[in-house]
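What follows is one chain in structure tokens, specifically the form predicted on its own.
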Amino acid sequence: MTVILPAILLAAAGLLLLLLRLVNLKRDGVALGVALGGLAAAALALALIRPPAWGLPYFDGTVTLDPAGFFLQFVVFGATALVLLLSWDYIREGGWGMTEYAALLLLATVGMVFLIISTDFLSLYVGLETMALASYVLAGYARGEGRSFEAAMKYFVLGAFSSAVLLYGISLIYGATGTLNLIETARLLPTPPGKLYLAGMVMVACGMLFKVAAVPFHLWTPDVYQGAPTPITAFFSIGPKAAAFAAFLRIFSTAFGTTAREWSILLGLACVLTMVAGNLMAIVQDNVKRMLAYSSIGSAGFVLLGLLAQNTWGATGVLYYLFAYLFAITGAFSVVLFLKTKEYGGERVDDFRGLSRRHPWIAFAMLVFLLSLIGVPGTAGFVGKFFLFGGAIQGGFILPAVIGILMSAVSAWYFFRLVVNMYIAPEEPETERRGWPVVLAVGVCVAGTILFGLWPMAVTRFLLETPLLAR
């Protein structure tokens, strides 16, 4: 019970919000307070779980809290809390209702928690669908906006298809091994692996590659990111993606770890295509949300490098990069939201013209976030990429690592278009000043990006000295 207590507290807070809506209590401040309180209680409950409980199977081995799961739960809690702050002005101005919105975010976070701690295919799939169903609604939450409705429909149709592929792959794995437990799957794997197992493994890989927006399963990402409400786009960029990568790491390191030779070619190809396609397609984007969407696709390729490496540095790189990405991508979308004047304003590259003269602090913050996304030393993003590329080289995947370094250089090309507009371009369009929650979120993200870029050992010592996954 202790291991799932954070999820129980989040679910209770979400249900309480729905009850408040049922009795017609529509005060947005109360809803925000309940949601943030639920997240704080869940984080405290997680922090109080002592290391002796880590790595032990619970509920017949369906869930396990290991250091990787412990760490990534804090990442998704932080992502949800920051998105709630970003949403304060946005939801109130749209008149869409904070109570149901906060409840959906908390229920999506419950799904993410189970996705992170599951060591059984069945509980993992239930967590995935809990997260996905809430996400579909959140993508279309801007009622009356055509692009928001389009984003929700595309996300739902393609997400349902990918879930079906994943579930069919799980059924084939079960047919080949007779178990749904990830650890038992590795132990009961026939030698050599049969065609049934290999087909299931490929289908599971395809389903998970869709969830992390890897090429060629990425086509939904730009449209969904552009059409969804901006705070939800920030949420999609890190929360569900971090949870999906946690499941990806657990499946391929634990259940499929003994057949790395069979799946490394598939993941290696997806990794290279994702890094190259994501960053090259971002170059031609004029809409900042689409640019960040393609950058997010490229970043998924970088994380796949860590999965491919199958060593301590690679796993550390996956976790640290997701941690660093939380601050950089959420901060970047916070600035986009700060510049929003009406409807979908503040999304074009030209909207950043003269930002350094109108709001020098916000322009500096955006510069910090872009440098972290590129991977410039002194930022948290650099540390994450250092471990990812180092792990890939240690694992013998030198060519993908070199391609990743080159694509990081390419990302500097399109991100510095924003820098030029902020600091050099003369035009200064009018923008509306946002409320304190957005400014607070920007400040937290700047502090995290710089602090953990200059003092990474605060996190990496824990990741490097601890066996990250339960075996």
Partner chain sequence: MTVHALFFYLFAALALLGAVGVVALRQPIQGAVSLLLTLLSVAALFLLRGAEFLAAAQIVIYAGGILAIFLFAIMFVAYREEEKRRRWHPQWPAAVVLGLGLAATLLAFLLRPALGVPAGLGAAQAAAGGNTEALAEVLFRTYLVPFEVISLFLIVAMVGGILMASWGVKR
Contents of the next structure:
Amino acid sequence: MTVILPAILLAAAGLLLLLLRLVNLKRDGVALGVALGGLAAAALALALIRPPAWGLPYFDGTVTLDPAGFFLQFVVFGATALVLLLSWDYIREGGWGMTEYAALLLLATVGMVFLIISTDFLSLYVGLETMALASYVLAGYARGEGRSFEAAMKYFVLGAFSSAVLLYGISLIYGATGTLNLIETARLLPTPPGKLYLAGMVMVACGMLFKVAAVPFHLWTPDVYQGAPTPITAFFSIGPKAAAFAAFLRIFSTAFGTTAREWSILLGLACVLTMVAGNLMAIVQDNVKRMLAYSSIGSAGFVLLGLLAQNTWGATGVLYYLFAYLFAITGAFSVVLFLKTKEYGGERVDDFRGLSRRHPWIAFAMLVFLLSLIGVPGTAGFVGKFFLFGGAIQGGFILPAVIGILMSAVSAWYFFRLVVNMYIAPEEPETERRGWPVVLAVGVCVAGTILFGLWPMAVTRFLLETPLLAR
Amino acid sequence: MTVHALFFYLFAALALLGAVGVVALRQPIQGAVSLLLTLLSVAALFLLRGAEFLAAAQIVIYAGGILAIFLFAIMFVAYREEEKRRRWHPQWPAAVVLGLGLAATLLAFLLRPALGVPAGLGAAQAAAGGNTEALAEVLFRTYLVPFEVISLFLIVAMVGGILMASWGVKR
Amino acid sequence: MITATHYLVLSACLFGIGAVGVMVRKNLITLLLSIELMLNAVNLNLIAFSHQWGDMLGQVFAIFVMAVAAGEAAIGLGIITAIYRNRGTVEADQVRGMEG
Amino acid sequence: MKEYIYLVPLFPLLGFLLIGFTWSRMPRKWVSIIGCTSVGLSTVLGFGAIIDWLLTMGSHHPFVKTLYVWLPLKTAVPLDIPFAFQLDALSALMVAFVTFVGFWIHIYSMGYMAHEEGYNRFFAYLNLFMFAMLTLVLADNFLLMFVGWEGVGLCSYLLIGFYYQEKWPADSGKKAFIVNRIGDFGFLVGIFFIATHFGTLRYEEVFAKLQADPGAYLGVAGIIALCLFVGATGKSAQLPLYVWLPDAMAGPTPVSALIHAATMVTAGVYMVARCNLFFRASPTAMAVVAVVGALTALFAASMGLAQTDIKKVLAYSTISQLGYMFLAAGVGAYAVAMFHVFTHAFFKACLFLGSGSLIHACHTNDIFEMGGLKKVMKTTHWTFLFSTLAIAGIPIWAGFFSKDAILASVFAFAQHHHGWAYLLYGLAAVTAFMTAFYMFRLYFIVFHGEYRGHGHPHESPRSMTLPLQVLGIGSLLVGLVGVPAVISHLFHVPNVIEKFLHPLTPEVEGLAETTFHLSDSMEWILIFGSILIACGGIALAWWLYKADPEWKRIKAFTAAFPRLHKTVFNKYYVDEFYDATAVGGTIKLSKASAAFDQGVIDGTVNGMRHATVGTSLLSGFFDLRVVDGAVNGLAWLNKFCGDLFRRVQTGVVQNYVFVFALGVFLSLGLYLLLK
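Next block, the form predicted together with its partner chain, ref. the form predicted on its own:
Full complex below, order starting with the chain above.
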């Protein structure tokens, strides 16, 4: 029970919000308070779970709390909390009502939690669908904006298609092993792997690659990221992605761990393609949300490197990079939101002109986020990339690692277009003041990026010293 | 050829026919009826594999529930203008080739799976005292947590569906 | 003798037809119907394997798949309604404000 | 006092934070005080720490001050990467001149930037740079060095783009940053190889492992060395990544003096010297370093011959001198390379500051709009002359000793080991001749003859001339710490620097050696030879530019070879080549992949529909609309073209599904083929 207590608390908070909506209590402040309170309670409950409960199978092995799951749950809680803060101005200006919005976010988070802690294909799939379904609605939340609906539609059609592919794959894996449990799967996999397993593995891989937006299953990403409400874009770029990577890691490292030689060909190809295409495509974008979307595609490629590596550094890199990415990408999107004055303000690269003059602190914060995304040492992003690339080289994936390092140099190119605009371009008229929640979110992200860049020890020690995944 | 096999081929053919109908027929409403054919045939196929509960659920949930929503939506939005437009996206020849290719590659993997003699459901069902009981055993014991989560999922679906359907008024 | 392979062949065909439907149909509702075809293919697999292995896992999974299909249909039709009201069309290729 | 070594980089950081985060609200006077004091304090503290360390531990034992554990590499505790600073011979030398020269350049900036907008920003960046540079040199592990390495790159970028109203500086800043990133990429790959093969990144541990069993690491050491060298070529502007440095002159002159002459650009040499054990394990790597160094020296010097922008002349001479340093490192004379880094910092900083003083006075960078300034700017004149004599290699000035040491080392290397290195000696000698020539060309054009500009040039303020005097005297004296062996025997003055840096290059069985001996007579011959070369260059400059006030001779020469002059003046069109290939190529590639995403896939899809008549007809049977269209042939064609054009910019969900399905299909097919 304790293992799923955080999820229960979150679900309770979400349902409470829906209830409030039913009795027509629609105060935005109350909604934000309930949602943040629910998250805080969940985080506390999670933090109180002590190691003896870790790694043991619960509920007939459908869920297991291992260090990776423990860690990533905090990441998604953080993502949801930050996104709630970001949404404050946005949702209020649209007059869209915080209550249902917060409820959907929380329920999506419940889905992510199950995606993260499941050690069974069935519960993993159910978590995935809960998360995805709430995401479709959230993508279309900017009602009245045609492109928001368009984003929801594209996300939905492709999401449903991909989950059909994933399901087909899972059914084949079940056919090959006779179990749905991930840990059992590892035990029951026939050696050498049969055709049934191979087809299943490929289709599961395709489904999961879609969820993390890897090339060539990434086509939805730019459109959805651009069309969705900006806070939700921030949410998509870290929350569901982190949860999907947890499941990815669990399926491929744990369940399919013995056949790494087979799947590393496919994932290696996808990884290299993703890094190259994502980063190159970002160069030609003029819309900041779209640029960040492509850069997040590229980042998924970096994370895949850690998955490929199949060693301690690699797994640590995956988790730490996602952790660092939480601060950097949410921060970057919060700056975009900060600049939103009119319809699509803050979305063009030109909107950043002279930001350092208008809001020196915000410009500095953006610089920190971009440096972290590029992977400049001293920021949390560097530490994550260090383990990812180091792990890949250690694991013998030298060419992908070298391509990754090169692509991370390329990323400086397009990110510095923003920096140039902020620091080196003439100034433009004043923007209006924003509410405190956005500023708070920016502050938290800056603090996190710098703090975990300079003092990564507390986290990395934990990640390196424990066997991350239940086996 | 046993009766069992005869039934299998009959329903398989009907299912495929319905599926082709969904893709090829002009009107969405025709497609929905076509899908009904497939759904019922698949339900029959479930029965042939000893999944009685599933067959019933297929008819109730799918044919009864989901398809009803579809018909509702079709009535609401898409009835009138359909005739004037092309029904297929211009990429259709390539898509058909690809779809056939996909099915063919899948078949290449699936045609000779290393599967032994089927165990049949007899033992499992006998132990629990019937198909539905055996199912409930697994569903409410092993998969209790996902079962609870799926209820959240349905809440999200309900709330989301209502929200989305109530939006979209032109500004 | 009808074996699991028969079911697999049928399900692969259904899956392929469903995929073709998603790729070629412009009407969003028909597109959703095609996705249901793909999910049915999955269920056929699950039932066949359930019979093969002699356990109930596949059948339980199939129930969940049905529930998910129901939820997806609800959301999908909600989205379609919203788009219809917003743009006056339910054709997938008419909805394209963003590209590149 | 050495315990407080961490304060040396910390003071400038504090200065940066203080100035930076009050933005433009702090008055200039306070900014000057904070900016200069912070660096002054680190200078004093740095020297204090070095002296304390020398007295208590001696130069053979490095002193390490660990602040806290930064990053673990393995689960085992001893292999953690600390945030720690290390004081040894090499870092002591670097700290000494970085803080000293840096301090005087800060003082100079007070005068130079007095009338500029963004005074606060400038000092904030300058202090941040000092922090990064000192972190770079004091780091006790590769990762921390990389922190400083990226930090100096960032500051260099910010400072080059300082005049952001103009487009050129902004572009140059970006160029510098990107070229540096390419170099950093090599460095980072090298670091990862070290981490994987040695399991640690601390210098002490890595080099101890390498020394203990060089044979075990021979193969990988060469790869690591080459990766690191890629990083060095980026930061230290060597072939082929030198292109950013001349453009970096768009920044304010004190920046050129500090970052692009005295300190940051020498970081590559420092790094190679630091990692000399890797390089010595691989003769190939050493040869690469030496050849790249020699070629860069010659190439850059030849480009300096025809420049008219005073700062560009100095920029090319910097590249050329850096080439010299790498040449020395490539033949194994690491101490000599560092010696040249040391002397170069003084005379090149002095030259740049002098040029700043000239620009300040004449408001132009063009040397042909100066002239005759000898009389009006006395201090600037004599300090500039001193440093010019130093770089030309005239005895007793600093550059002579270090340059002669390099030439001698190359010669000795050729004599003892590889005959082909005589060729390098030849290149270096030609470069020395060119250097003397173009530097004195500059000197004669600027200070002699008649004033050709407008306005009334005047001597610069005291805050600018004082640093000039200090560095001018420095360029006369600092060479005395490294006198050649023969002179050291003759006058009984020790070669201090060589002794001091001796622990840097331990003799290890199986690795290339680092000290060579020449016979006394040979050494004398080489010394006189290099003096002769320098004098020859000066004489030619004198003959062309001083003895011939109308410059008839040189004009006749350029008229005779117009194409040669044009090619040299345009820097051999290397920038144009890069723009056309590397930069253009990447943009094209990204455009192409964008087009692929949007167009090609969709185009293929549509192509399959439209290209074949058969398919079109088939679709016509099924689709009334197409049949209708086909009847109105022209209308159909029209629509088809528009359709196709529109389709290139997709955004249609079915196309996305198609690509998805294609991905699944290809992945399945891949495994079908593999099995």
